[in-house]
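One chain comes next, on its own, written as structure tokens: the form predicted on its own.
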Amino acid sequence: MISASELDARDPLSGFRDRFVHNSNEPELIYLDGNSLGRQPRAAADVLARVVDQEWGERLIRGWNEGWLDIAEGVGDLIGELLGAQPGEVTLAENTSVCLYKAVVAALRERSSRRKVVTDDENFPSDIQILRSACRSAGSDQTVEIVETSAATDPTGALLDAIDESTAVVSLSHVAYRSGRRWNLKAVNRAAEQAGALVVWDFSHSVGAIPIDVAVEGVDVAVGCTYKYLNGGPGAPAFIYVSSQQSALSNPISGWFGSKKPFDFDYQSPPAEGIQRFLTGTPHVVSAALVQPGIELLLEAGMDNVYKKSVRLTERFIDLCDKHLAKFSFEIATPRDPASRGSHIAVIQAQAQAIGLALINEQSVIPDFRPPDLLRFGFAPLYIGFADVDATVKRIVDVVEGGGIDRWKDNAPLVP
């Protein structure tokens, strides 16, 4: 196996290390989140700054007239790009949950003669709790049919089985949020349109650290947060996709933001065409600023040389976890094969949570713990390093050894 040092010394991203904000106190801390919360890209204090010193301290309501406006909609097109969308099919929006509501209650009225919404058991439980919502919200008698794919042989196949001409929709996490499997965007999509189905994607595990192409794989609508991979701060908006080719979903909760002409303060204002009728109330506008400095970072990065980093950096922690973790219980839950998986792996070990307390507390190591024994490991490759995984690995090993479990079976945060 090639060292650490030398991998880190060839690592064509190496520099972006530090253009994130490293806390000087901490300077051993390795944070492997399982991308839950990205690092804060020094930028966003420019930012910052600007936006509520200058705009909002000095120029105040003149803000809307001078950039402000602009914002949800020019950080989307960046998004955007991200995705290999067109100009205008993406924009920021509320969170995911409500972006994730009112694309899905727009596509059951498109098919609201079907009766089915189909998504797995390994998709975001919030999401699958707005599905529900939905459904009942689209004034029909559509259902959701939760497949069970986490324990499949063949989980693609289950899924596609699901897929009938009574689906109205299919909405799934590209990423699973525990598992880190990944599902193929364009197998899905086709089966899909197939059947006469609209996907409607969750790529919040995915942006920022999988080579997207929404155009090329088929994606006509998708919902994803920012503050991950992204990078864009913690409740930062979330973003709202849908193709231009679905012009004639509308959004089911209108707003004044989302109509033609909002400063006409007419309650019959038609709606604004393209994404913009996807808007309900005032943009945000301190969150939704600090959204670009990390998405400029991934674009400068190029999403391409993101991947392969990533790729390398999860190979090795899986292998490294065979070599010195499999002998204390410790069981890779993410797909071997890197078409197959996103940039977190998760480990199952019946101690998880206090293993990733020990980390946490006497390790400078930060993954993050799933219920009821999960850990994840995100890889974040703009700021994550090959001697970063080797070092995580051996705090590991030194807290099972040390007898970190013991210390820390009895203690419960409130946030796992």
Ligand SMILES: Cc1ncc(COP(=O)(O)O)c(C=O)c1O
Contents of the next structure:
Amino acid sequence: MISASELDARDPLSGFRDRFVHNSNEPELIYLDGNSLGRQPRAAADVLARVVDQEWGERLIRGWNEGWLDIAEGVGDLIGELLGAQPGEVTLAENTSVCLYKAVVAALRERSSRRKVVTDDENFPSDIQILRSACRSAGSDQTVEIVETSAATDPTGALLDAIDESTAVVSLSHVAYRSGRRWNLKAVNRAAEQAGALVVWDFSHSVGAIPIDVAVEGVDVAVGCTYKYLNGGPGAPAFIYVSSQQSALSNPISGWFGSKKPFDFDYQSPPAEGIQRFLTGTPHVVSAALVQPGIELLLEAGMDNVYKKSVRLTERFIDLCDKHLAKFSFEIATPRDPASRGSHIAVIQAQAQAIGLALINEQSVIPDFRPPDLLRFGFAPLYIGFADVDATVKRIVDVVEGGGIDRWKDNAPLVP
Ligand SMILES: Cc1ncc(COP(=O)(O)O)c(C=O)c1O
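Switching forms now, from the form predicted on its own to the form predicted together with the named molecule, please provide the structure.
Every component of the complex follows; first up is the chain already shown.
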């Protein structure tokens, strides 16, 4: 195995680490939760000062004509560059849950003669809640079928078997939030298209971690978070992508910002064209502005480079887990084929919660815990290096051999 220091020295992305804020009081911290909340880009503080002090403080209401009106679609176009979308196909809006609701109700109304929404048990629970409420709202007696892919030996086969002529919508997380398993976009899109169904993707755990080309992969509709690998900040607005070829899809929550002329103050104003029609009310200007710096870093680094490094970091982590942790009953729950995973590795261990707490509180490593027995280690390639991977595995061994499980087994997690 090549040494971590040699790999870090050769890493073309190593300079990006310093473009993020690191707390000098915690120099040993290894932050492996960027798949939940990404680190703060250094540039974010300048953006915040500009928006608050100058644009709001000095320009006041004039700010709307000086950039705020278009901010959701402007930042959306930058996300579109990461996704291979055309300008005018992506906008920021609300949060992932609401964007998903809008997209799925729109799709269900387009396929109102069909009864079924297909998803899987690896999807994010909130997404399944949203699918159910979308069915209730669409008003055509549609129901959600949850395929149990988590236990299937052939998840793709199990999913595709469920897609038929009664399927209106297929909705999946591109990368599963627990296992990190990744769907083949093209295979699912093709099967759905052949059956006449629309696919609504959740890119929350793939955007900014994996190169995606919506045009090449035939993606019609997608939503996703910006606070994970895009490093947009806590509670940052989500995004929605609707292919320009799906112009018949309409926003079920229409409001003034989604209409052609919001400032005519005319409740009969027709919907805007393009992705603007999926807006509803006033954009979240301050948090939208904070999404931009993280995307710019990814565009500068290049998604192919980011992905190459993600594969090498996750491969190294899996190898070291096999070598040093398998004997302590750690089991890798993420696919070993890099083409079938995202940028986090899930590890199952009966005492995962206690180990996670010991790592956070004694070892300056932040992973996250998902009940009942899963730890997730997220490798955000712009600020995680190869030495971090080695040190993490060493610190896990120190926890297990040093009695950390006993010290933390009766504690509840501080942050869920
Ligand atoms: C895959 C996935 N979808 C949706 C969400 C929910 O996003 P929001 O709270 O922005 O609606 C999350 C949150 O972590 C997620 O991981």
